[in-house]
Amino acid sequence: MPKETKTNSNQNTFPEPSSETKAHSDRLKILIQEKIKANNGKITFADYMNLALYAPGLGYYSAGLKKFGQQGDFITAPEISPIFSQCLALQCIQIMQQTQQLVLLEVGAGSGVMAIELILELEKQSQLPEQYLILELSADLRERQHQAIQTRIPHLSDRFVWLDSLPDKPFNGIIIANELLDAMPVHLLKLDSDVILERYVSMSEAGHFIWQDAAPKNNRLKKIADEIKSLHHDQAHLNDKPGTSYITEVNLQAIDWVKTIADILGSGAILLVDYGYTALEYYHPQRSMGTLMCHYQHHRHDDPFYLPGLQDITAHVNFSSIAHAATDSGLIVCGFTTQAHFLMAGGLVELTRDLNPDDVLHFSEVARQIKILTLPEEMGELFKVILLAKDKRLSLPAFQFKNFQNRL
């Protein structure tokens, strides 16, 4: 979740694009339209959001457009400030020290700035890995990781190894992922007292994208459904609006993922930092329109069908069903904490311990920074930090002043 500037939902007052960048979402456009076509008249909304986000050549993520930092479309907390990275660090070392893997791989590494300042911490500590591997689809993405990298430690530039899949199994080491499931497709449910419908995208006479709800055809919705009914037992109705629907989000491909890298793991750990809620929370009544969200140029929005291509469309993380994935594909939860009690034990005291008061412009941005990482009306409750383990339960002192692990 970025570092907004402003909550709007007057597209009037949006940045216009350009008629270039225009003409780029005009031919996804094109693409997601012939689509619907090909399947009937309707594709599932993950369907859809993958195309808008990962069509080659014209998806969000795939397209060379500037996402991240303040030109961009969100901030995320390695750009920040680096001392996220350099808590991250911390912990990796206790996880190689106590699992002896010294292989990290980072999944979707953004513009690079995680993977720079982690390293940088770790060869400070006398702990530089042997490699550090960075899965990005993102051929531009890639590239601007490659120039950072060859720009700011281009000492350290051997150590990384760039992959276009996940590795061969067994692969024993450190996997880390900073705001991943997070951009991964969702579908969306409808649900009522009776009814479960999911909702896709269809278009009108004009071309226009327009929902459609319909039965899901994939039974491990139907599943979900009932499962996400039965957690508030006790209310009659998931949404206590009469006449209203109760509408929502399931991640399965973040679920697969997870099994995915259970299986591919042989040795070692899973630590994913994320925005999201436990399934209780995820699922509340009071959220009935579920959090599926779309960033553009610093405005936050809950319109999906807004110029694809041109903005990030994400949903929040349902960590519960993480957690999950995990135990029942072999792996062990050994911590879930927000990210401000992850950074207070994970070394943020130390890290700014010898800051000098007197350089008062330095010292005011650290604590600036600090507040976005930290405050809980900011970055420090809404995001949370997970550890997943194979072969041997692992304790990380950042999880030991607040585990919250047993909510899951």
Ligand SMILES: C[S@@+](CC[C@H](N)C(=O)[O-])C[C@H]1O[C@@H](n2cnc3c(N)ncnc32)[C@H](O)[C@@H]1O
Second form
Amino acid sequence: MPKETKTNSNQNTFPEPSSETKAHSDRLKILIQEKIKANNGKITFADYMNLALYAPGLGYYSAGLKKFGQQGDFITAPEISPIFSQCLALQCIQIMQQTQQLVLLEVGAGSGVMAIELILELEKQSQLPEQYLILELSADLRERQHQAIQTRIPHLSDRFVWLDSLPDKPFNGIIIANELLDAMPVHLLKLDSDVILERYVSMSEAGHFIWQDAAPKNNRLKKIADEIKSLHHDQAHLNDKPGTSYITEVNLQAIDWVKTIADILGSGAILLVDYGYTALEYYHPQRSMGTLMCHYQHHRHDDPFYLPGLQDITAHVNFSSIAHAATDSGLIVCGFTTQAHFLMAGGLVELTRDLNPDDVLHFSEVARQIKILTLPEEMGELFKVILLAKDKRLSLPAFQFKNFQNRL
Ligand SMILES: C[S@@+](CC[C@H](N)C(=O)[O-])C[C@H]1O[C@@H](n2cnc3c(N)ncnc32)[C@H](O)[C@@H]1O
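Shown: the form predicted alone; wanted: the form predicted in complex with the named molecule:
Below is the whole assembly, all chains and molecules, this chain first.
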């Protein structure tokens, strides 16, 4: 995700898609236009984002484009360095020891690289799980994960099982996910001093997608909008600009996902890594344009209508909403910290202790990777890790440097 060119939406400078990929985007555009027409002229932004990312065979994640890494649109932590997944593996061992659960479930496994590096570290530590389950929404990525695992770790491939949906309850095990929640469709709100509006997606006569703001129909969304307004009221001294609209996102799907996980989890834990903030930071009056972001070939911009299907669309995660959904559903929040603190306390030092500084090329490459993962201006501070557990409070070394859960 980091290391992109900030382009201020100047799409003229973006690489041109090939005629084939452009035709692909046009097919998705037609599908979305049809949904808008069938829905009396507008759909929620969450519905738009869902189609743009996950429409079968056409959406950004569902279709066959390369998304991760240097040739894709963005880079995630497991793609940057195996150390990230190795640290996660060390924390999974701690969870396995405290919960006696030996099954892992990774949700939204991307290219499969985290699964590979994580299980290799578990093997090295003689702590192989009985099974490594993967739940992946995208059929294309599922196939890529399968191939990567067959190619890189054929001797461990029989431990992997791909699920079509979340497991039946009770599921006893450890659920992990990196950058899953930020890829879930969000609703957009536009708050003025006296009105609450939802941002819908409509169509101009020429067929271009355009915004249409109208009262939200969803009661949960209305309630959350009221809560955001009261947060602003409490912080009114921070932003006194009457008449300015405040645009923000609400991720109802992430809240529902946590509630479902809480329901199916018999015993075990959930470890989630993503970029985001606590509610106070997320809905800070000064963050008046929200956090919605698009990634197209390492260019970051804010136009979700640009080439649907060819670009990623994401929003930062409101970790307070995740924590509250978890506790409301009977989970225990055991830790919340930054990625830098998590990695530093969670084994990064031990994992790099045997590096040979005389091997200058390798040493400097690992140093570069660690900087990206941990420096505050890179991924270190924006990315957070939250640990949720069922039945009993868990204590992991990775949360012992700093645990910020009282801020949630
Ligand atoms: C931003 S990518 C992150 C991929 C990978 N975890 C990484 O860190 O490189 C989001 C992933 O989550 C998947 N995904 C999104 N929503 C999902 C859901 N509800 N269930 C399973 N997978 C989902 C996407 O298809 C994609 O693989």
